[in-house]
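Here you get one chain, nothing else, as structure tokens; it is the form predicted alone.
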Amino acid sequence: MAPRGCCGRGMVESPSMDGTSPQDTAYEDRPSRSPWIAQLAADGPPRPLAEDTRADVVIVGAGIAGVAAAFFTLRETTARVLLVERDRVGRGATGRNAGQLTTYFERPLCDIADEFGVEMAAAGQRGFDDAHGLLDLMVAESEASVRVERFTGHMGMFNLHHVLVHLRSNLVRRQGGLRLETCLVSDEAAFASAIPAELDGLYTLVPQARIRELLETRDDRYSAVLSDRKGCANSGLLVQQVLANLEQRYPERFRFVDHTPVDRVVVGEDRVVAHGRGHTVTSSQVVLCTNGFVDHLVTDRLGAPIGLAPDQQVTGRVAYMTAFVDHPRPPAAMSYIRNPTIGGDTAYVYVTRRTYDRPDDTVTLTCMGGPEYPFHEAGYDPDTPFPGPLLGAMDQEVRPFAQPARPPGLPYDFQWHGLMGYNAGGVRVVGAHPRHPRLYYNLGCNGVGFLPSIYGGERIAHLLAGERLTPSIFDPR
């Protein structure tokens, strides 16, 4: 997904680049079908929790956040780990996302630095950047066959405000000793002369043709590009393969159960008790790696709810995505800001292309998305049909960015939606609760790729190993 702090959220109707309007194409409601879940191996029979049990660490949620936490905890400690999943592995947000490898936040890095200071903001960014290496470690040590593709991705900007926000974020990167993102500004941009001198050296003036080439668009409204390392992978297939490897490598210390919704977690001074399917799991620590806001209640032993700071409390948004098989094209990731100001509600557009393996062949799959809608209730059904009118709107508004040569009105190979967890602070929550040190979190802000979930899993493992880490922007409050 693209960061809401940079690209906005929601979906609006507007004329498309090819001159048609959303009403010109009518789609019927279509079954929700994720290309990542389509690649998974058969799950095998259900394996629910069938009796009361004990573990040193219980991890709730077997998506990428939970499996990463299990992987690194087993690797870095001698703890006995139980991983508990309410459904089947990788069927939540992990199997219903845009499948991107990105390392940005859901709000500008310069804004995070204003709140936490440059040093802490840069340290948080460094952790996300280093998650590329953690992903490679997981793949190598688990002997996973999941395809991982990396390349330089690009984001299109069209006004001075966009450029200044991202250049100031680049300034934080420079002050923190981090790799800089590449910023190119068209020499035809009306605002180029208004960029302050203090930001010199953080951008380069180039011909407008270069902007058009990188963004693969004919829309000359876009007059600046921010470029950085990006990638694509199927996080659902990754967790399935890593999980199978963990069971083989750690048969004495690791156990996984599914079809076991955890409805209550009681955190005491000396132990934690998780309740699911009429049974209990008693452990020394619990790590919550869920979407963060549905299906379970967390309390102390007297029944008082345990929560986070207001800006860390997670709510949900349902994100909608589509994909089509394309003619062979190189992997890519592009996003296009459509908010006049950062944080506005105008729809953004994001596009990824990747090599996609099917049972009988390998193709190029182009994925596109943008619309997200608030969701504040339990009971989200991932199998709810994809609304035809929304598919038609995306075909008119987003398709021209993804593949302008594709005629409007064609069927899509995949259309899917996923429930993502966000918080108002725009920063993931990773660490131990400040007043309940047996309760850990690796959740929130799902929507900027899955590398942050892997970073969070490794950080949790260090904490469970007893290491004293420096204060972080991710610390629960």
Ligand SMILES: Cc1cc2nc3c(=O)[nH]c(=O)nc-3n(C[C@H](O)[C@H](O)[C@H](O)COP(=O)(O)OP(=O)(O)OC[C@H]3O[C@@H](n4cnc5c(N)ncnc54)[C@H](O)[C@@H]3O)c2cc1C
The other form holds:
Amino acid sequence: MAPRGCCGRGMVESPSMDGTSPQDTAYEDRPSRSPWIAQLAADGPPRPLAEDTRADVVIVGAGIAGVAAAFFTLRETTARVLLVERDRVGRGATGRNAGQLTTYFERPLCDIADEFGVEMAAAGQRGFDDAHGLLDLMVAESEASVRVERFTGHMGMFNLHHVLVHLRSNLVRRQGGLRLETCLVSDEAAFASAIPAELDGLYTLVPQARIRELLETRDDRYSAVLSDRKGCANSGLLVQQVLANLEQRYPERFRFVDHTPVDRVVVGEDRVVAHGRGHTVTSSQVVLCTNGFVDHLVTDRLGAPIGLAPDQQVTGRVAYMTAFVDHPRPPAAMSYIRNPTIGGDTAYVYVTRRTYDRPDDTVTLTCMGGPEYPFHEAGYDPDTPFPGPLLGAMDQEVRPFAQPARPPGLPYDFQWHGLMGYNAGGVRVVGAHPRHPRLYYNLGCNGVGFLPSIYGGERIAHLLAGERLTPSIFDPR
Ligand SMILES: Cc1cc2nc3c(=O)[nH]c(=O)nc-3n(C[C@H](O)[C@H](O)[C@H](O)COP(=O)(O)OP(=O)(O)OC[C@H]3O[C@@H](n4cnc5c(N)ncnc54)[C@H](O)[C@@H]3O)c2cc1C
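The structure above corresponds to the form predicted alone; please provide the structure of the form predicted together with the ligand.
What follows is the entire complex, opening with the chain shown before.
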């Protein structure tokens, strides 16, 4: 996978960047506490599935992927929709992310173009880019009060390889008629003269001081910057507010049940039956928005399992984040590649800064992320404490980027972790199963899933409305 800066895999490295030693910043294990879940309204009483029922479309999973699918399906069709959640709304990755609005693939776009062709790769990228507009539509039509901030974000690069990969991806953008990302290269960078002429016009040489200023760092290892449209929002609060609005707007056509784990989905030729809490829901179509984790069995009528192509099957990684209340600063999204080769397994780190509303005041919250680890057979428990040594490592490695003026070893206001769904192909899965057309997917975040889930929700709605869409890089295989 190619670390592009939001949610990359990798370990936090040592030694530290600011000269302090790990023992200066010893932390205890702390409860996992997400700033986004802390902002949610009370959920009200649980409402599990209490009887056998019917719907036209059943959506499994009430994170951003499922709520977006419900929003657009109700908007684009006349279907009766049932949304089924095993926990409460917005408590999965949607309530435990960095909340950054960004539209890159964690795999370089030029690689995706090599596999699928420039036209299909560019169409996929356009879909993600346009999801900014879909988010605004969801917020406006749902009359959601969730705060959405937008600004230009920056990623720091330090070698020719990083710059070439991103310039080649920019070339795909240009060939596909998309907006270009801005690439600035320091006129002091030793590799600047080695950038091939075919990439001329896709970057600009600037003084090193400009790189430093954009990246807010004095670390002159970084000699190039890629900048693009970014933003921040609380996706957990967004889905809670959109869901409440859907229940009001579509009382006849929309129902939500929670505390209902779907343990089996049987996809027949004429209908789908989902099983949960000892009851069944019979529908014409089912949309899996479960972040890709298969603790539910999906079979055909005869009991044979139905799955995706090997490179589309999702495996999970647990990603760790921490945040502190900062003195007032403008919103920002910054990332710093740490590995010499894109796709390597060493660290890169990312920092987001946003306006954060608390019950009695509004502050600046700076969030730091980077480390990700595979989770083990025992599964992932969102209530597992945040490991103290990892907090110490992040304090050493990421804090100097996030806020150099913050001394090491201070307590953090939040520290939390969440589950990310990656697949080997590095591309989200959106659409109907090729051999089981009643079964739809909107999952496989590959590190970046806020806007892509919304894009997927809208695409699913068009498919459910009976539209024939051109083949895409997201099609299930
Ligand atoms: C630490 C971290 C940082 C991230 N940062 C960013 C970022 O800055 N920007 C970005 O774009 N993306 C980011 N992501 C990814 C993004 O958060 C996810 O892609 C997105 O939230 C996934 O939404 P979802 O609806 O697919 O999954 P989820 O939010 O996990 O929702 C899936 C839901 O399905 C339910 N479910 C699962 N199985 C069943 C079942 N059998 N029956 C009933 N319900 C079920 C779950 O309980 C859950 O509520 C980050 C993720 C993490 C973990």
